[in-house]
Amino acid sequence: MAARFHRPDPRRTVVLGIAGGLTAVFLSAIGMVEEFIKRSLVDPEVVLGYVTIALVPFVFAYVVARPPPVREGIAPVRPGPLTLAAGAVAGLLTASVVSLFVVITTEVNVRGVLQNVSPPLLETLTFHRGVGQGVVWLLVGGTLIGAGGAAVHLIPARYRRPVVLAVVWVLIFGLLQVLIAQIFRGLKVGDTVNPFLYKGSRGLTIHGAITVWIAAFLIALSLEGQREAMRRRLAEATPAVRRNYMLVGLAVALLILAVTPQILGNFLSEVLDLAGIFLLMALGLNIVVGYAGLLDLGYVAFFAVGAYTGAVLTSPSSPEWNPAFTFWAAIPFIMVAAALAGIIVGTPVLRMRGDYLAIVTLGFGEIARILFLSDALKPYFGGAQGIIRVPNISIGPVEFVTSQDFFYIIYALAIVLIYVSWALQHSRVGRAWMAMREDETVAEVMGVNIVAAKLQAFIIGAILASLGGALFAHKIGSIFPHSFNIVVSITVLMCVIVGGMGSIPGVILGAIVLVGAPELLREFSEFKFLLYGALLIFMMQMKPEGLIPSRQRAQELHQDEAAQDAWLRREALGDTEPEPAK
């Protein structure tokens, strides 16, 4: 069926066009651009905060231009002359929203509610070359960029995603250039590599940045056609052959955990370190929300369940009581105690779905943090000063004191419990788990014991829970009841449902970039939970399955997308009729 040129909706165009205005608007009203004018990715002029306006338009227009997918007995469309005319036009709304706002501000004050809207956020905007000539800057600028990002489709599809990837990998050494000159540092080529590649603090040079695009670009078009081959002979093999290949990647992985502290230095072990903990906590809310389907916002009750457990069981300035026990010798009356938890918790909740369980759940959250905090347990958890004293986890005459020496214990204890997810995943347990979350009702006719499911979720999400938290009692080496904040179950969950709910990958990608990136890029930190946000609609529109989906998972969600398509193709073939039940 011959292809005919894509002719995007107009009236899509104007609206997605102002609303990239409006969001330029806000990302500049809200102190985002100008704190981010600061940081420089390339230099001398390419620096965060131009990059983050020119992504609105960019992206916008990508979004108005791009054809509709290909569905077998429609007649395929492929982008034409109009599509860089809407990814203009888009880009022209854009700037002429921002032109606006601009001009407004020059002759309004706003600062009494827009603290943010200051003179140099203005010269910001205006590129420094006054109103008049920086609005037709702004024009020219956002038609360019806009047809830029229209342009995108005009690649063929072999090289695209190359071209988009080197780009993103670029803006990623740029970003990350703290972590990745320690990396050369740590590997010994620092001295040679890093004047290449950076300017000082300043970012990439131009001949790097260079350099790196083409790196990208050549990797990723090398792995392009091999992609595809590699899933279906991953598919295809055999378990013993699947088995090998796990093998391979876990000595793989041991190897790099094994050297990670000496290349990265104690700052950046100790940002692997924070990430780390997060990844014990997101494995178990990942069993709850992930296998069983259970939506806990009070997860952070089980963490700090396991850190009080452990700091009571093992600090000498323990309240009432002192049995100074060891670490390890701790870890079952933690677990036990976590246990008990999640009964209290799973117990009433057991004939509750959806938002009523996590509205229920985030209550008992915040009654953990608000007991840990009260006076009247304050003999026993110290209240508001909570407990100071935790004592370092050793191994015989060897003590873990620095944040190189805690990344093993984390890691090592993560690989433990990376395995058991693993194991009940593919168990009789996980199957039964999965099957509560795709309908309750069906899975309770089918023989799966509802109670006994749900409650096993819980103590095993509690538990894994539990570990965490424990070990960020004894690595910071005191816990107070502010540390157990709603924040942290947030936090969690946007790992596992960024990464992907029931995607053991997925939970570590999300822990690692969620939680790791932040602490590594400052300039983000003010803006974090709204950039949170941002990604959660991003990834609920695009790709609600997260970003390393796991295989079933994936097929439920697009199950509708799947039978939409049958429709269609029904439709182009003149039966609309429903399909005859069999």
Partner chain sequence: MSDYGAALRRRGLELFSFTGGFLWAVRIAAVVVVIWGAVGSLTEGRLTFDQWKNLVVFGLAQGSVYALIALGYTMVYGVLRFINFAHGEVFMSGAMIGFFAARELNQHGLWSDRPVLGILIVLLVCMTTSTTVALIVERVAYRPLRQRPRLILLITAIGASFVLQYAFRGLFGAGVKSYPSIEALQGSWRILGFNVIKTQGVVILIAFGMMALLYTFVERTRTGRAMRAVAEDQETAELMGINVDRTIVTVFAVGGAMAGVAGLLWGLVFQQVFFFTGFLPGIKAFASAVLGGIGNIPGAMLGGLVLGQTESLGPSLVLSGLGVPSAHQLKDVIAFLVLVLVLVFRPTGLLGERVAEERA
Second form
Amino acid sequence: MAARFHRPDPRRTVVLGIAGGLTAVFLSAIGMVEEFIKRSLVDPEVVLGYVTIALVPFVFAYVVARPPPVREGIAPVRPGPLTLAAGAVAGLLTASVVSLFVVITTEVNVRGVLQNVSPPLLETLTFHRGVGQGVVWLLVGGTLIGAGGAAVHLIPARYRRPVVLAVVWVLIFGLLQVLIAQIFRGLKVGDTVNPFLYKGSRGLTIHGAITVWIAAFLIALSLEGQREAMRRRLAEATPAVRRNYMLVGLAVALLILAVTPQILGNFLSEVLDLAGIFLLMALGLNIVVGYAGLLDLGYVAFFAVGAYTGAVLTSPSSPEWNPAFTFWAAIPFIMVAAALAGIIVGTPVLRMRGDYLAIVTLGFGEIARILFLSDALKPYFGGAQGIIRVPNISIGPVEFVTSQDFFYIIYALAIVLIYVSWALQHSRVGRAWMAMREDETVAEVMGVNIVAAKLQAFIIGAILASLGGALFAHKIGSIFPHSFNIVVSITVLMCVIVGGMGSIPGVILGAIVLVGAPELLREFSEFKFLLYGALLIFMMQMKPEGLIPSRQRAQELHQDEAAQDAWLRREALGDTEPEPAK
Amino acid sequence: MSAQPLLQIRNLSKAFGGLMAIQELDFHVNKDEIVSLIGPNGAGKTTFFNLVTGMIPPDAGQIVVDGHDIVGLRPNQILERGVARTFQNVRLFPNMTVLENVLIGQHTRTGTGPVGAILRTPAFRRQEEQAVEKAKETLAFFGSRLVGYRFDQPANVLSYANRRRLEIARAMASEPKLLLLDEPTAGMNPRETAELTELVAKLRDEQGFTICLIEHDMRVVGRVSDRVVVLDYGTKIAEGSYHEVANDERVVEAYLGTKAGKAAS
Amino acid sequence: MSDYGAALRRRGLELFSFTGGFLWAVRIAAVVVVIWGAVGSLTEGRLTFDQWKNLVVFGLAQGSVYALIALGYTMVYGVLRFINFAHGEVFMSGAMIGFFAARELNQHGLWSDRPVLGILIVLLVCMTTSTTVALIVERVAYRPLRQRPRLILLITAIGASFVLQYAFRGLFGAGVKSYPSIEALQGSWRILGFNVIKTQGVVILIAFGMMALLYTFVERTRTGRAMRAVAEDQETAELMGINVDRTIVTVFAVGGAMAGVAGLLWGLVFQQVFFFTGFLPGIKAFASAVLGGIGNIPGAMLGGLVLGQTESLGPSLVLSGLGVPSAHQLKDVIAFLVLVLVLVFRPTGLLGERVAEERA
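Let's compare: the form predicted alone is above, so bring in the form predicted in complex with its partner chain.
And the full complex, kicking off with our chain again.
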């Protein structure tokens, strides 16, 4: 049977087209476009601001034109002329909404309310050509970009991913110029490669961009289909072989870690240090949320306990009591303090259901911050003035001063904690946690002591976070209560959720990307939390198991199984009590 | 009946709001016995299991296992005293592997904590190896169905019948004295039912478990039970061998009105 | 062993088990601390009787704002069984847009010349804004996730909360916005021996009017009945021909409208609004909802009022008496402690939950 052409739903096209327009207007009105316009990705024309606003009709048109998934028993449809038309219409609608916005805000001054809708923004949106000509440009451009977004579906399936991926890589090379140029410099090839790729600090050169695109395209094309094969090979390998793979991987990772600070230099090491501290916390939260399934929103409290205990014990100028220990001597005390904090937070919430637990832990996090800030405890923790002069860490005569030095301490500890997480996950304790996460009632009936398991999770999670906190105090050299607000808790939670709850590689990826990237991309820092929030919503709808799920196979089969489960439950249910909804 | 029964229930009552789910129930299971608990839908059979395993507290009465009153203990403590169960609507840990599910059953029979796990002490390794060994043995009880490559598959990829088997394996792994099976053949086809019936007998004869099961399929009940207890509206209306019970007038009466309903459920 | 003996043994075990003992210690400590502190403050006589009465009035005003926000939490929890974490931001959005409306009216003189009309207009603006925001969040973030695990919904709600906060920051700036004050509401009334600051009086009046309106709506109208039915049992309600989707939308809309009212009242009492304004009142309103018994509408109102008083009186009454310096700084701690203590010791709240469900 010949495949029919895809006919996109007209109503959906209109709705999404207008939604795209509103999105674009929103991005302009919060100042994102104007902030991003200064950043050049490919010299001279491709600037981040325009890329951002062009992405909107592109993505919406892509979604509008996406043909339905191929299903058994239903004749497949393939993209055709109408696909392109729908994309173009959606793009045109998006551009129309933006044009309308431009026209209105030119006539009416709304700057008193929407502070970012300024004349420069309007000039940017009209390409500095005045309203009349600018609107024409907008409409034509929107239509073309929309058609372009739809055209992605016309690319033969084999090339679609490589083509798009290669474009993404060009953008990444442009965005992360600082990082990539520094890597080449660190590898001693910077003098030859960088002038070819980059034009000063103004992004990629045109030939650089083309080179990156071609290279990325070829690599992606050759890797297409390989991933599945590699995964299968790994899954079929005997434990001994798998162990060897792991050892080799570990050795390579260690080697890379050892040279990283030298290659990256001080500034980038600083970024990685920060990401590393969040990684330590994320590993701890992964135990609490990922393994044990306890959504802790006040995790920053343990971080604060670690930082304050460390600071009080080591700083020669801590207010009430200053034994001026070394970092190493303070560690046991920090761990004990964290364990106590874990018990204090953990005990009251033992019998609470999941969402109550989240709010109550959030409350504990705020309580910790308010207490550290308060005048009542000022004699001990310094109130708003915090604690200063936290000394550097030293091993024997070697003092760790620069961020490059700290990198080694942080990531050495990270490796230890990664091992600890792994060891716990593959043990009786870890199994009890996971059982509890999956079905608390049944876990208890099968012999798991819920009280003990939850407290263990809280205590161990608290200790991990407190170590991160202590390192943070030594790294910054002084601590203030405002460093420990809810935003830290949410950021750590983001790392765990986006990476993949319960998955150690996921958590590592989450911490490095979510904490490291915004530091590198200063333009983003203003919008960091907006993007975090949007990412959370997006992930929960599209990929709640995270980027690197902990059990690939389980997730792949999840949906059919869930349907089957539901059917069976109806089939098998006969007796008195309704089962508690989970 | 010379020895003390393994499970002795005295005067057990439980109400949900105004509904008496269990009313002054007296009941016992002797060691090495297979007792079937039958009754129409809503008779309180599952509630009875929930009470015995400590999932809900009784309003009154005693539950004595091996001479000790277990009322008021947490479910995990009751499991430790030797009562394990399966669920009517299979409740496995779906994202954990087959082997891990069985290992959870052994939770109370093993004892290393977090420190041992982190340091990977020799004691920890030994115990872990033994536990895995024992889990594999337990799974081997079900023939070739749950062994080999199945060990590392998540429970949610198993077929329905295999899930039921895995749930029994999980309960077996906790080394219970008393095994409570809640409708082990529900949702199975006739061949699987026949096989499971044999398995229940083997659980007692070869593995030495004492068994109390809830069952709707009268052929299964007739084949495996030493004794049958009939519940209706939370009270015991009959007790005895299968034949005695099947010919009891009150039982027939209790069932007549619900037979059609049962077939549909 | 007799039944009775076994029961006693159990009770004993409970008391001496680790958690049981810990919780009893907390219970006793809480009572001792409150009594000790109260006796301390009252004997010291740091505040005059009139000052105490002022604190009560302020607590009432603040509490009625909490109560209005709490209604949204409790209603959404009633039908969907999850904590709409973004509800605090729904409240903030009303307060924020209300500010712009009030400022505009003030420039035209309407705000001080005809305060009743001015307040009415701004009230409408606040309610419309908050309702719209609540509906957008429901449509975009929550509706695609019906029937998914509650944890996923909660995480989504946290995400929505962040998006709203920082969207408002981006759109309207990070600065603190000050509501213009109304001349007609300067000064105070003398009511029943209480010295009632006029703004606070108006706030209390509006809040109680709105709550009465809402209560009538839920109890007396067809839509209200549908809401209660869906809260009771979604499936059965659907089988009885109730449009569950539409009812859920109504719940979000009504909850949003109440949050909008709270937004205006916040502006009147505290005058200051910025993008983070929704966070603390949001959490406190949730605490109120839990305090009253989540899912229970009169409970949310009562919970809000109780929490308002606790927060207003607590620092001066208990903490100062204990010799804690600058006790007012710890005001927020009290709210959180109340939340924790309620959840630990009386999780069904003061009036009992209307949500019949196993506590997992």
